[in-house]
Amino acid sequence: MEMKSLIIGGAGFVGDYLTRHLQELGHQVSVTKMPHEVIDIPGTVVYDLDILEKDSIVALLQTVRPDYIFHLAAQSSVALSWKNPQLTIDVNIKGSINLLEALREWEGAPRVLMIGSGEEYGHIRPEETPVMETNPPRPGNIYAATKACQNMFGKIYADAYGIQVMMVRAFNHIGPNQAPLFVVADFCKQTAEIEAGRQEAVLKVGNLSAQRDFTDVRDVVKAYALLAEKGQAGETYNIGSGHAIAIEDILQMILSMSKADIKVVKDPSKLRPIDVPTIEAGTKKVYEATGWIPQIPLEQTIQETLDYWRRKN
């Protein structure tokens, strides 16, 4: 029996890619988007869905009847967040809880995965690295505070209603298509507009000593579609590449795939009230669960990265 997949909030950078690895795997799959978005993948059915409407959360949930749900819709940028706390607030934890609402309310019995972020952990110690999900969150920026709040939310109804819901903690994950909102992809988009000659050779940064997890986000949408399937109810999992890298050194992988004379400034506006320095996922929960390790290697995501805004230019 085909498998009926629907990813809420499927408009985005991760969304695009776990449409398309679902429908690999040969699930129908339904996806929701904002009525401004754009979803141009063939074989999909697009709905569009305000996750503060939990009414319109039911009505889809009875119309498409899915076996497997990814919670993707977020707003998911740091910077945003220190911005605008009230937006990150209402999409975050009210989305959640509406979600989870309309699950409660709706018959159906499916496996639910609600996407959180590294971010959560926040100040990690250094006797903490790599970080295990049995560490205490001590969010450092209010992007943080709401995706813990919602991994809190997940556990409650997971015990208290029985809804078979599944968290993950992502760390940072990166590949072509990505925002130029996120390190990498801002990197890669500035390294190639200046070797287009349409911006001056000075590459603008932020913090560059502080060290991140990274993984290519096709190999976290197989991770996501793996612990839908094999995840326990309750239950919250790192999804890494288990070896954090300074943006630095990012950075220098970056502009050795360049030919151009680049010169790096620091950008004031790039840095963030409170940054913290290492950042580095404990992996084993995922593994033992799913049997998931990443295969794609930083360099080649990179250069892939870095090639797709070459061909944007």
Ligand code: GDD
Given for the second form:
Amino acid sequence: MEMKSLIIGGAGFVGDYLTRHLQELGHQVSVTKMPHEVIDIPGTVVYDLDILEKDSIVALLQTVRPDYIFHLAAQSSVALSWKNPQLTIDVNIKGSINLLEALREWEGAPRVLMIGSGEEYGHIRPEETPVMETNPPRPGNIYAATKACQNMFGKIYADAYGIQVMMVRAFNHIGPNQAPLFVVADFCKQTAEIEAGRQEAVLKVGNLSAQRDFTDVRDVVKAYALLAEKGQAGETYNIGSGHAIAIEDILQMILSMSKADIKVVKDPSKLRPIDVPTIEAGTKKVYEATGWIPQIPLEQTIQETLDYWRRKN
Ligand code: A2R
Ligand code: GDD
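Now that you have shown the form predicted on its own, what about the form predicted together with this ligand?
What follows is the entire complex, opening with the chain shown before.
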């Protein structure tokens, strides 16, 4: 039987890759987007949906009748969450509750994946790394706190109402087509612009000492599909590579891929009030549940991201 998948917030970075992956798996894919966004993937049915409108979610569920739901809609930037906490709280907290309430109202019983973040762990103690799902969350920024909240809602709705919802904590995911709001896309875009002579040979950076755990988005969406099928309701799963790397090392990797003579300069406007030092995923649980192991090496992802920005410029 053909599976019906609904991706909420599918016009973003991950949505595009997830749509294509689910199609490859033979799913019939419906995707929601914000009215200002465009989705142009053949074979998908596209709906406009603002998750702040709960009644529209119920109506959509009645129309699509999905077997699987992937909830990607979010204000996804940590940096922006410092500048616009209200928007972040509205979309990430109220939006998630709206979806969970809509799921209570609708008579169907889809399997739902809610995408949270490795940032939920926040202030991780040295002896707690790589961090496991059982670790207490100590969020260090507004975005992280909203995602920790979403995670708790998911658990409550699974336990109290039997909603088949699984929670993911996705660590940093990267690849071609990511918005240059995020570090790898940002550094690759600047490098490509410098090479093309459109930016003076100065690359502006923020905090280079942070260590984060990066995975190719194409590996990440495979984990999402596997967890939607095999995950256990009410459970949380880390999705990451299992290895943290300093942003300084990411920068050096990108610079080594360019022949341009580039000067690196700290831009104080890129620094965050708090930037926790290390976030590294413990990945045993997702492996045991699904057999998932990321395949694409970091160097390859970064090279392909840099080449994407070179073509785009
Ligand atoms: O920011 P926009 O307007 O381009 O649209 C984003 C959309 N979105 C919404 N969708 C429905 N109702 C809303 N009120 C609403 N506000 C924002 O969610 C965007 O198209 C999508 C999120 O995509 P990205 O920002 O590209 O995030 P990405 O990297 O695809 O991450 C997917 C999930 C998120 O939950 C992240 O927090 C997590 O993975 O890392
Ligand atoms: N964006 C950006 N730009 N970050 C920089 C820069 C810069 O010029 N220089 C250093 N950084 C550092 C940030 O301070 C942070 O420590 C790290 O690079 C990664 O920043 P981002 O790429 O903006 O991602 P993030 O870690 O804040 O959030 C991403 O990963 C989360 C999971 O760990 C997003 O994809 C979130 O949606 C996701 O939940």
